[in-house]
Amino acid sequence: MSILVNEAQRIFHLQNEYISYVMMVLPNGQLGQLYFGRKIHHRDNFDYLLEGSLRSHSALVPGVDRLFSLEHVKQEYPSYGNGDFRQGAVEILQGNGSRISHLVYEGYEIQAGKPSLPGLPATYVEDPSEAETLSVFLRDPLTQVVVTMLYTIYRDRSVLTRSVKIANQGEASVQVERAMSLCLDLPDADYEWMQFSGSWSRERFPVLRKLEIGIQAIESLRGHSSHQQNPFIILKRPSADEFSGEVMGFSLVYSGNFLAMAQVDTYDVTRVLMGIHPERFSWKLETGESFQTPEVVIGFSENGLNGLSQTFHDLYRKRLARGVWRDQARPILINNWEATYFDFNEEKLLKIASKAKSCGVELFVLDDGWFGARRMDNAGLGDWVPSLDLLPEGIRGLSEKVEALGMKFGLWIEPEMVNPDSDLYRAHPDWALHVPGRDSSLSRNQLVLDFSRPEVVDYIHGMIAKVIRESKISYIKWDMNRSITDCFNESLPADRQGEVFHRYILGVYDLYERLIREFPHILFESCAGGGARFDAGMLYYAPQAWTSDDTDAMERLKIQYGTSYGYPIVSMGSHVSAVPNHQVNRITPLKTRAEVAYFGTYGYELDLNKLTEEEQEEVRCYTQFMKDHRELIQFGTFYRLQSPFEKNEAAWMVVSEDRKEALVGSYRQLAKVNIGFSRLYLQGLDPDQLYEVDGQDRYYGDELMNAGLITSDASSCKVGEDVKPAYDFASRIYRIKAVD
């Protein structure tokens, strides 16, 4: 059993092979916290883990030992105000202005395998075997709100899940103002923070700092999960690095508004807390209602940085995205909005398609502008009807041409925005999340349909359905180009205004499971003006997303190697675009675009009939190679080598399940002159296997992971060979084969 219960005691250890989580029913009836981390022995009675003082000032429960303090004990689900003054999990507003609640244990259930969250991504097992699930049942003896905290500790992984059910079964209403998925408190503030941040085309740069007194917190306000911030953060001691030491990480399976914050008392005693953002959030609960929270993944490790991106590089490629496409490889794409923009017809799409198709590519994606009055940026969004004067017979005759050719077909959607140019804003502008008196802003011109009403996911879903059923379509890229501004719903009372933002979510997510239901064979592809939504929600519904509307390979080396601290390498969309870059109008060459490329799903996003011939023809070996190895790439072990944010070189590498067959991606992004030696220290071969790299030169694989492969160039080479020539933006793939 993964979860031991000493009923006299009321003590929990949840534990696997790698972790161990240990909490008790405190003496006042709260649940408390006692250990997280490294499994350790059980033992029948854990309670020395519970520590009290007597210090000045603190206020004393009543009736408890006064060495018993709310401010200072270490808690599961706690309120703020009743002697706990740091920041609280839940806050719950009563029909008197109270916002005091004392939750008291009540009892506690197992099961085996883990429970689904109506209406909300989570991760799952396909057998109960492979996890055991605690909730523990918590009641506020006044109001009669009852809280279930649910626990899922997976039976062969390093992770714990946790979310927080709120139900009232008291005779009148209340708000749920605050409702965290996650309050842990850590003895100690001796870790360093690590949060991913950026803006539009600089996603998920890592920043990391340490832990000091006070409150470290990252947000988003933006109605999704954002460009500038990403629900996923890590904790790390000072001493870890990549691939050795203590590492947590907590990712929230959400894509709206989130807050994850790291607070640090006078004591050094480290709370973490992590949910849906309580800023313009309020949920009312009539007698019998429930409101259920987002899920948290902890993950831990004590192999560093790496495996901890590992831990959860596999859980969400296994048990979080689903569908047909889950385990299979991705095709490779040909997209055609940075080769047309909203310049195109039937016949130029057709030509981009036939010489993509004689270069390998197998699926062709039509980008925005096919449907109503869509030439520019600024009419047609919410009209979801092919037009014919560009598409004589519509999407169905253009996605049955492009069958004819032997690929598949695509079609890029924006379900959620609206443009006010349009038939759908004319015929219900009431549809667009507005405040009633007020003047809307407009972003990218185009406003954001309320998905909080049923009545306009329907709608919506009707539209989108129809074109899906007519035509021949296997992907869709679903984008989302704005923040939400004016957030009001006029079908709502003012006391449930609070819940707009998340009902819009659950709208969104709503309208996925409709599509993935009713078409179990089309690919989606999440993307929100490009890595503004790319979170653990989006990946249940759509298990790859676009990674960043910036496609500079140099550029790419940091957004991916940044991604890929919580999220697989298979969920990242990477493309060759056209040069100069229409980001950074940087040329870099075409090897270096498609070998940094490589290393996610893999596409193009440019008009192939502009290159040359030379050009096309390395198209094709690109192409080929890709296919050759995306199984190893898509579904390997990843590892991260050499940082792009810490140095001129960067590289990465992925394994084999077998470790018979790896792939390492070496680059430089600006040439030196006259240069010391290098050398890449590869991770996770067998150390007693002989391999063979690029079919020439044999090593063993403690050899290249210890003695290092040597990937020295210009003017610095193994004695005995030519000068090699220096030039920026240089890429060099190594593949390594195990020697019978």
Ligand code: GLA
Second form
Amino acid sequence: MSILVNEAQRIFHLQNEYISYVMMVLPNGQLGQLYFGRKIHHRDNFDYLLEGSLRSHSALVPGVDRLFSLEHVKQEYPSYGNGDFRQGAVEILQGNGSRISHLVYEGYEIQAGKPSLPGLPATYVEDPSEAETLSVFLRDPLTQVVVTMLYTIYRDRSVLTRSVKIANQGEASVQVERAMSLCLDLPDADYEWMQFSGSWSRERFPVLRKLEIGIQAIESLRGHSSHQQNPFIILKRPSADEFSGEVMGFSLVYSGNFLAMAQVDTYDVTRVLMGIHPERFSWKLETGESFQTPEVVIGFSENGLNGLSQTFHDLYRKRLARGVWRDQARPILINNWEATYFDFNEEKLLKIASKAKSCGVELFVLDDGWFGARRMDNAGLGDWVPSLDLLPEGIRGLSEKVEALGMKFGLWIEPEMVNPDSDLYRAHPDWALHVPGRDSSLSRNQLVLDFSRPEVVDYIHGMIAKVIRESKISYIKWDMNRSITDCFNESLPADRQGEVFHRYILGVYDLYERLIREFPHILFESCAGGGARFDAGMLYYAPQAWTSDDTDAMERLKIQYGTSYGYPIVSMGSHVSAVPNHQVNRITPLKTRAEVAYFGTYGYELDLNKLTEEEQEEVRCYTQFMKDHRELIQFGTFYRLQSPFEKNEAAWMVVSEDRKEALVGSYRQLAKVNIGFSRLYLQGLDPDQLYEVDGQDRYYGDELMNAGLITSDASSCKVGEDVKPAYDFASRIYRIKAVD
Ligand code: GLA
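Having seen the form predicted alone, could you now give me the structure of the form predicted in complex with this ligand?
Okay, now the whole complex, with that chain kicking things off.
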């Protein structure tokens, strides 16, 4: 890894074994982009990559060669208004009403390692030798606004991270109206764009389309990253597939409003922009103040989509997630939500917990409904005091009883919300986000607390920390069950209202940070009505997230498959739930439910007492299977093999780091009759290693990867010597083990 600088030509080359990123100071002083992609040789001068052309009607730059126009030149941090007509990366409103900036190169600095971003989540290093960071300083001579462009290149990863700091060193205040984290101009438009879209209970379904001239974008203006869109996009060459070809991914380490866009101009330059959504955003900078944008991680792979995903998985697992749980296999839990909803008392909970314990489950999680007047979703949110009528000895007593059973105890909270019918709201109605004089919109009977106000965050912290301190809590599920409306902070002046959405998220991050510091042993799982805040920002605080409220195995196949493009398996909360399924009413085999949920953190979301003895015995086997394989699943290399979006059959696999062990999950959505033969071409094995499949047949790695694993027999389920006919929603796990 190195950052090579040609000071005379003012060229920067960030390079490691995998990638090169080249920039130069342009003839007008702005910072230009020359190359990003597969590693190339270093040379002293890359200025040949600065293409110019004399074009009729182009806006020219005073005093610069007529071949040079901001209209077509590739830039690092452009602003609209002085020759570039594309979408800009930065816009700063000045006292006289102008929004035009001219950011001129001033200098640079290189440091070992990677600085943290104050108050924001970001990838990190554990040792300065893991990465190198380049800061490039740009100044607008008229306003004295200084922009610091931060670029970090990791030594052993095919990624580069970027973020931007904007500081006001002028004498007058300015208003930052747009501050994207990333602008990347690519020299052609021969890409397909992938986004991960959905809605409640069908999050992150991949959507693919060819880039065309014009703008294609995804966004969230919901105050959280959202069910609808995810702050992660991929650009792939049309010929690239899961296993080969060039792809790049852009992941925003942020949980609030965002915009991700690709604009293809008439000269085939593709501009990728990503960052906080400029709509409903502005940030006032008084003299001496600065604003830090969130970070974007750019990943690059020549090994197709799986290669790219693996790059993100490894980085997010090891250098985004933090804390004691980062490297530990996750506990197998049981959550009472779908078992009881709001209808529980201590006795009922302990009965669920004891049965779970007898089935090998390690952690009992009490979900919504344990506090204040919360008997339904219309009251009590905000009153984080245990309801003694349900739990006579409070959370303390219940947690002790669960521990006495030999299990750990976990608790659900939704700290950002308040029901109008709550003591908190009655005492502090102004603490909910609202516009004075207007009615606020309710969603799920609740309002959003104004986390942009530190006193609100302090108060909620006090209540929640008290419950945690008093009880034996090992796990917290932090929920967030509605989008933000009526976004207005009564304590801020008019010209700071554009700050509220971002300040809100900073408040959320602040509360997370305080809780994880005070209670470092607790495993946090984030949640937002299922997967509405499944983003890289959250993974910095909570190493796992509830993937979706849809717990049906067939739906989960798609949701987990789609989520795996950007996020590691170990971050996906996945549970076995009851049938008929509560979301889609489907009846799937218990075995299939388990075999889908294995590829995540694994747990249960039902009352095991309601299963037959035989089913409970099955559950014991599944729990044991997960215990035996969770290190491999959660910390191995994950491959998508066959997409449930494309075929009736779906498959994925994990391979251990030393390639001695692998697990393949193979699924069939609907039974078919008299079908063709089927094989799975495995990935990631050692071609010269002899492996045993399910402790029986032996094949070399190259056979399993090239000739394939025959899966035709999966269409019938062998029970002893009997062969059952094919059935819907079938699954099979193959265990692959190296033979010494
Ligand atoms: C959200 C979560 C669920 C559950 C409920 C409780 O919908 O996604 O898992 O916790 O809230 O109200």
